[in-house]
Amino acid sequence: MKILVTGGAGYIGSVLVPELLAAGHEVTVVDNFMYRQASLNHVCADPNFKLVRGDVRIEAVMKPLIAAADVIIPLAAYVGAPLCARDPIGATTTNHDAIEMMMQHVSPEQRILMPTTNSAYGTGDEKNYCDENSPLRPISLYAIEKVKVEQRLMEHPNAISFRLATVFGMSPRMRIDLLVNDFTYRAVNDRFIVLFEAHFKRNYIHVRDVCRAFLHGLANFEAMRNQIYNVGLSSANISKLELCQRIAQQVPDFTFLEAPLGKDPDQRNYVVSNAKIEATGYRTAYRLEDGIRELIKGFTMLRNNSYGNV
């Protein structure tokens, strides 16, 4: 198939689109590069593979672009609540506004495979306990505009939405500041991490088992269409004090303390079933030890110390 990813440079689009090229579709990344990476050039010489320098944001460039696709993958977002909050415009125009625009364009017979984020339950029931059909209490910009964009498509006849856990692991576009990959660079280069509300729990997945979802949502899209899915990983419903914990295994002098006072400024905390796609034969194949012990090697070359002398 004709796959269009936009924001396929990026920490999950770097690693998926390799494997939809190792699967034998054609696929054309638009991306803005906004971070300077270099994430694809490994795939560069691949005569299936085209990239479009270029803005979600502009009609003139989506259009073409969305029009030549048999699928679509819209990765191209300001993700996370941080980001989001210090550029409120950026985020709203490139996560809920190109969106729309991208909606207006397609056909009913186009297929769309979209991410977006379990974050959107903000807390569970009385037990922290969420699936696909809890309410949605969205904390940031970053969720509601997902929750909007969402809602939007599921009007789409050939659609799947899929709700991310928070992922995990190394890519050619990392990043650093995800949850799993923040504490385990700190257990590595500075040793010890302070807990603000350390019971706050939360889902994890790899980000090599993100890209399976979607080549899964691929190859079982008629039987899954028009439907959402959380995607993450079962045996990692877990609070940050037992990721530390699980951290602790693989770098024993890690120290992590709670702290008495203060607030954790992202206040998500719940426990995601993820037996919906599950029950479409979809399986993790990462562990979160898996990840940790991937991200420790990945963190022996990789420094974030632009303005540092050691």
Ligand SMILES: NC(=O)c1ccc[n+]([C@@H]2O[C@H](COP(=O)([O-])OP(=O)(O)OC[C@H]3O[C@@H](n4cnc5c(N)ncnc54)[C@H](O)[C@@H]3O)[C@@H](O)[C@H]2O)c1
Given for the second form:
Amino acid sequence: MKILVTGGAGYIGSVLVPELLAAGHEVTVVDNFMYRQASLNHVCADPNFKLVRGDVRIEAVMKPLIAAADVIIPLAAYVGAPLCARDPIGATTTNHDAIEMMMQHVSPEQRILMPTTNSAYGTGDEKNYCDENSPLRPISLYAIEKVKVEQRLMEHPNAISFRLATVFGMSPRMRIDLLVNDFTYRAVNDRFIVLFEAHFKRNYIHVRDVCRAFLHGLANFEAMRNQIYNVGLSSANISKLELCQRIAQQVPDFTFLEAPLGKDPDQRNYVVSNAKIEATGYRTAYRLEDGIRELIKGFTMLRNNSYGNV
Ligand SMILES: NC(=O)c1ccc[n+]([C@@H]2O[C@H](COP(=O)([O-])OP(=O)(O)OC[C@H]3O[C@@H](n4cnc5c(N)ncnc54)[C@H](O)[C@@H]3O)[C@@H](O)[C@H]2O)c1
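Can you switch from the form predicted on its own and show the form predicted in complex with the ligand instead?
Full complex below, order starting with the chain above.
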């Protein structure tokens, strides 16, 4: 199929695009390279890969790209509550308005597979348990707009929404602001973390399992369309404290303490059920331990040493 991936040079996209190409699809990426990332170098040799440097907010850029696609995977976004708070105009125009504009140009037959977020579950019910029918309580601008675009997406007759857990693992466009990646980076480099809201539970998923969810959605589209699915690692509904304990199993001299010195913008504290996507035959392939091992390896390459000799 002809697949348009917006934001395909990002953390998820730069792992997903090679997998889509390997599965035999023709892939066009549009990205504005806002992080100056050269994260798709390794697929430029593939004749089925096309690349456009452009902004998803510009109709003249997007209209012909949308028209040429069988499938659209919109990943372009200002990702995460802190970035959206720092540039709310950039965030709203990209995360909301550009999706609204895209929806006006897609035809009913075109398929859309879109990642949204489970950040909007907030604190869940009294047991902090959430499934796809649980009420959404978005707090940050990031989560509020993800909820709005998901509602809009579900008006399209051929769409799937994947509510992703917090993603971890190595990617050519690395993000060390994601929780597991961040904690492992600090464990490796600082050997020390002070935790806030240490007992707040989150759900996590390996970036390659996110890609496998998209491939699963493409392969089983008829059965899965017009639905929302949580996508997370069912063995990893764990607190920040438990996450640190798992990291310490692989970084033995890692120390962590708790102090009341911060607050999560979306007050995420929940146990997420992934039973719905698992009932379609999807299974994760990477455990949290695998991701931590991979990150420790990766962080031997990535060092923030621009202003030091070591
Ligand atoms: N990583 C996670 O934990 C996670 C969890 C849930 C949902 N998601 C969603 O997955 C998607 C991808 O996230 P990611 O982690 O890969 O983030 P990312 O920041 O690495 O990727 C975003 C990409 O979009 C591009 N981009 C941003 N604004 C653009 C614009 N106006 N025009 C063109 N390109 C633009 C960036 O250059 C970047 O390559 C996002 O929609 C995000 O909300 C991610």
